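One chain follows as structure tokens, the form predicted on its own.
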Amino acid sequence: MVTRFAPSPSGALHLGNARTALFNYLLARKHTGRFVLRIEDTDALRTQEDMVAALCTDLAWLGLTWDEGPDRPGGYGPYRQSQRSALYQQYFERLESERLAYPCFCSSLELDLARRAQLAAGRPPRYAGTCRELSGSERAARVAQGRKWSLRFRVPSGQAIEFEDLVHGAQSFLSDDIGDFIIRRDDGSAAFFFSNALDDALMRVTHVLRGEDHLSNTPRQRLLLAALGLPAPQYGHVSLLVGDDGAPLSKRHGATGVRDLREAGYASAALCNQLFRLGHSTPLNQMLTLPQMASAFDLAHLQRAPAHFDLAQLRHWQSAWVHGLSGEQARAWLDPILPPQLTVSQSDAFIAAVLPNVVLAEDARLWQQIIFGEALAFEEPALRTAREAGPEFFAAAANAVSERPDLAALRSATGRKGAAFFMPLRAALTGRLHGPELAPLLAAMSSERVRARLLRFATV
């Protein structure tokens, strides 16, 4: 089995394409096959060179390692379409010589007028065949006039194009409903219908999962490959990703790019676990590794209904990832926000305190500033609670602070327990009435800082 991911480097990798890449990767790994990365950059006007590197960075961060690609040569390269022009030209010439393709001199304006006329007449827009039967002399005359021309595939009439879609099941299209389509643009570059299908065949791709918006492209591509005597892969068209309002996912739904989410602090494992469950059902509710996802991936579980992306669900998987971290992994994750002078026991105590309460590493920054910072900002309810506890309470607590501050000793010294003990103590030490468990927070603080914060309320 050979699958592929073939992005166009015209923008950042968004979640819909990331899910497509994940599904193709999992399908290949499930069957011990090959996963190919192909960069579809024939459209020079839309290609952004820096996006090629960005796409590769995003895929690598997700863990979707490819077996063949621009940086990993295989037997069917090159893997950038901009480097395959000579190969495409051979097949263009073959189609022309066999009268399976022909030059089209229609301008954009002419095509637009014809399209409008068809729509006004209640007919679906398709190429009218204006240039289909031009004689050799008529074509030569147009070339002599300096008119630009594209190359169109001659769609055969009276055929039924039937295939089994891996998601949507049996499909049937009539060739008479498909107009002759462009396979080479007037600038000489290969059009999507042509290069995408041809490369799949020449790279021996056997299975392609892609967005359902490509379903209508499949009959054209199958006709083209059949004309060339090349095998077509099995296509599966997965549901589109939508926001919680049912509209196609876009920037107004928040961060929808892989890079955006990575820079926001989400783990790749969390994102992969959510994408795995968007449009693909599974009875497994626990956090899964990529190999576990590959084992559980099932084409029969791909759903036809739109898949809803929900940031709250991503935060759920991020939280599950955080709670699954080992002590060493948690230290590495939170190390960028910890003060460098902390002792091992202080950092371990702090991590133990905040880990159950944070989703992103940045969430812990507030508590790092509260516990280890010099200045302490008080929320009004906390300030009021501390003052109401009285100076005697804090004087007794401050006098009981030892080299290693201990809650039991403070409780004994103040003679209070329950909320009457914990709430004013938390308020004085953190400036808040709620947060991580107090015992490990206290263990993370130096005795000098604990004593100083308690003494602040020990005088009237």
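Residue numbers count along the first chain shown, from 1. Rigid core: the largest C-alpha set superposing within 1.5 Å between the two forms. Note that this is a predicted model, so its numbers are computed, not measured. Compared with the form predicted together with glutamic acid (GLU):
Treating the motion between these two forms as two rigid pieces, residue 313 does not share its piece with residue 373. Rigid-body analysis between these two forms: the smaller part rotates 8° against the larger, C-alpha superposition.
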The other form holds:
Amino acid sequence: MVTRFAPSPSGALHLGNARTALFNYLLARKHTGRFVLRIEDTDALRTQEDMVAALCTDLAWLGLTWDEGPDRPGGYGPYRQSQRSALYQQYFERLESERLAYPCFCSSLELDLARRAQLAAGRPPRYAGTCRELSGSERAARVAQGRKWSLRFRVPSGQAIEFEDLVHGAQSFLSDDIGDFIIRRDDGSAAFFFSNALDDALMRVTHVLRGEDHLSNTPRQRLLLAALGLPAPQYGHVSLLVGDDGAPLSKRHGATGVRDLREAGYASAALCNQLFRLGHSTPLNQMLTLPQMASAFDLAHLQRAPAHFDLAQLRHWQSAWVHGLSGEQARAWLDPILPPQLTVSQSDAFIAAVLPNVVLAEDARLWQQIIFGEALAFEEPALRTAREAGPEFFAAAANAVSERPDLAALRSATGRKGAAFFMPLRAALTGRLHGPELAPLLAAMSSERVRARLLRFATV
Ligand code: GLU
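Can I have the other form now, the form predicted together with glutamic acid (GLU), not the form predicted on its own?
Time for the whole complex; same chain goes first.
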């Protein structure tokens, strides 16, 4: 089992591609196979060099370690397509010498006009075959005129192209519906259909999971590999990722980049657990590690329907991750937010108070300020609740604050219980009516601070 992830470095790693990478990674790990990272950067205009490093950073952060890739030599490199031109050239020459490919001199203007004419005549646009049968001297004349040329694959006529898609099942296409297509651009670079299919074969890739938008490319790629006498991998085309409105996931759905989510504070484990369940069903509802996901990953559970990405679900997994942190991990996680010079028991008390209410580490910042900060900002309803409780209530409560303030002592001193006790207390101590449980909150605050905040409402 050899799988691969083959991003084009024209942008940052978005969730759709991250899920593709995860699925290929899991499939390889499940079968103790190889997982290859190949950078598809033959299109110099669209390649952004800094994106290559960014893609690798994002994949590594997700934990999707590749066995072979640009920085990890293997037996089938190089792993950046921009470094494979010499190799491609051999195959171009072979196809040309066997008359399986031919030079095409059509300009983009000519191609565009032909396309429009076909559309106007109600026919699907397809290469009209203008340069298909040019003689040697006709070609030479065009070359002499200085015309640029690309290389087109000669699609065989009258063939049925049939294959089993790992997700969509039996597929059947007719070669007559496919026009001759470009395999080398007029600047000499390899076109996607060609380099993508050839490299899969040369890198011995056995299984390709990729986006559904590539399903219609597969017949062309299979024809090409058949012409070269090379094996085609088994393809599985995974469903599109859509937002909550059913439209393909895009910027307007908020953060959809792996880096954006990382910077917002999500844990990679939370993101992987969410991606694992997008378009792949599993009976397992608990948080899984990557090895657990690998053993549970099942091609038969890949779904055809579009998969909905929902931030609320990601937050669910993030909460599950937070709740699974050990004391030490939680301390390390919240370290950037904890004030300096806290003792271990102070930070533990703080963590015990806020952790159940925190999804992102940043959420703890507010409570850090409430618990350790001098000034307290009051929300209007909280201020009202505290005032309505009356000065006697707070005087009695403040009086009962000991070295280690506890709720039971305050309750009996005030003689109130239930909401009439909790709400004004919470309001005076935190400036708001909602938040973490009161007992651990109280335990996390110094007794001087508790007393001072209560005394503030003890006078009219
Ligand atoms: N470079 C292509 C892409 O990013 C790869 C498609 C494939 O996985 O075959 O869409």
